[in-house]
Amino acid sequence: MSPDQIRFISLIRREVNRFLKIKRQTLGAPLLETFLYISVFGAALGSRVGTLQGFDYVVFIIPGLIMMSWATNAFANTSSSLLQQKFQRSIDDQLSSPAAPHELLLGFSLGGFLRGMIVSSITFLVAVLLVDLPVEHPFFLIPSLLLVGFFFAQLGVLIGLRSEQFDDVAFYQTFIIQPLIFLGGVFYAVTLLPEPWETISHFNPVYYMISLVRFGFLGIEAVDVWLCFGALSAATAVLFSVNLRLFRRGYKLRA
């Protein structure tokens, strides 16, 4: 194994060890939250709603919950980890190390990406044990989830770079990320909304991400999935390029 490979793996291991040291907070809490969503919305509300677009209500919402768990955990891990290292000035050691900017960026990104993947994978396994969850298009579903996870990991890096204190990260997560996810159709079909709310929902980018994942699981094609997949790929690439440029400049990283 070359020195570059060892250095890169060490960066990823550092991020993984960080969230594994506080498993109850980083893994346990999100899983409990998802379980409560399935129990409350799926069992209690589902018995009253019945079916949506031909599926039991609990089955309809699970794809959105899986995507939500990956997205929120990827965002939270990258943004908080980067801000914490800026606050403690441990980022200075990394900037002065032989690690290239793209290695540092990927190290932060993959740490959050892996945390989101672990939580969403366990959520999927629990859901499969509780309900009969179909996977209609696995070869479309997997790349879609990977893209969503990497996109939100990059978004977390961008917010972590821009933030000066932990309240800044909490603001973005509470007042922007969470509303976009909840209003993107996780717990309902957008077609059920009256106007103008149905039209407004189509301006929410998370709606298209949820539609991609729901198509992969249930086969419901609410939008042009290939167009959405291409747009998400382009947006992720642009966000990665922006973050890489900021890392190379040391934007809000250097004291």
Second form
Amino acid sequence: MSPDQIRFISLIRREVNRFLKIKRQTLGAPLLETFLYISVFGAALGSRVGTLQGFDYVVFIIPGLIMMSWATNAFANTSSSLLQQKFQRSIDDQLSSPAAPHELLLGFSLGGFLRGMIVSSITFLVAVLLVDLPVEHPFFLIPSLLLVGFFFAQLGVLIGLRSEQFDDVAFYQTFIIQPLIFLGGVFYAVTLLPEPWETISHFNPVYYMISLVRFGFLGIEAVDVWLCFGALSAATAVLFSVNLRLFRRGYKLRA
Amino acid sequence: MNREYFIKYSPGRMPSESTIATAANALQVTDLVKRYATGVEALKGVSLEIQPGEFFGLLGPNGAGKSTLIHCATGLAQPTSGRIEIFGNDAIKNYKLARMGVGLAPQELNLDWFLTLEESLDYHGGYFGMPKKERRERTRELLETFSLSEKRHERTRTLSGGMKRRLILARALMHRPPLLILDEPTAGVDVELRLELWHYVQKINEEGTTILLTTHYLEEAEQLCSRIAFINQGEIVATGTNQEVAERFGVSSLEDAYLELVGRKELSRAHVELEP
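Starting from the form predicted on its own above, please write out the structure of the form predicted in complex with its partner chain.
Let's see the whole complex now, leading with the same chain.
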């Protein structure tokens, strides 16, 4: 391995090691949360709801839950790891190393991305064991999930960079990310909403992400999936280049 | 090693003598200005050169610009203007090579709470591109040297202040940097550890590592440094051997020179002893 490869892998290893060390909080808690949703909404309430768009209610919500796990964990990991290291100033060890801005950015991003991937993969495996979960368009689904994960990892980096205290991160998580995800239709089909809520939902970017993933799993085409995929790719690219610029400038990292 | 000492006075905006020098200096700072976003000018055109193999002391009161200078050299702060070269590599344009040459032991104990001692060193080595086998050997060697082997699997949070200090130094040395920067390495450590650290850094200096030390303890600078610079309010006000700097201020010790510098000569111990 070249020194550059060693450095890049070390940056990622550090991030992965961090969340593995506190896995009760970083993997255990989100998994428990997801299974509570599945059992409460899916199993308990689901029997009353019956079917939605031709699927058992529990099957209908699982794609959204898998996406939500990836998104929230990618976001939580990158934002809090960055903030914690800024807070301890231990990030200076990476900043004074030969690591390039893009290596630092990718190191942080991929750490959160991988945590999200682990949580959603476990959720997927358990879901497959418990219910009959179709995967209609795997070659559309996998890139969509990867994009969603990377998008939220970038969003977490951005918030982690800007934040100066843990309260700031918690604010975005609780008051912005979580409501957008819930209102994006994880637990329901937006088409069932009365107006104006259905139209309002169309302004929520997470609605399109959930639609993409639901299309990948269940084949329900609620939106123009190719258009959505393109828009999500573009949004992710924009966010990544914003972060890269901030890292190059040393924004809130280098005095 | 070229031991032609010289004394340079403020304001230090003139091109330094070193521009004539042909061989690369360990650290070459030229007209360095650092203005923070708040408008505070922490460095007002500092020029400084440290030759390979030197043990150089940077002294000055709190807020004089010592840490800012160090941070500019290691990428933790971005200079407003001026140039920094480390062994001939520009610290901005050629930062990869420049940073490979420096090990920084910062003033703050900036260890990651989540990592064990071993991991702290291992990742640091990784950032500098060291292969696994070399990292493992170097980690073992450094933990042994700093009497930290028994704690190697513990998280850094559990260490005492003195142990953290030693680990910070070990981490700075991990990638075998030819230039070691020590920012107040003995602040708040006990007498034994201070002497241990002195012995160790003297040893590696003799083995060829160039050292830049900032300290508040003037006897530390007197004991260790072959050359010093006084910095005050963002400007280098004197450079030379201890004796030369003292002579420059017309006093006999570094401490008295320092007191002259900060305008508190009434505190001089020589002065106190003369009182009836």
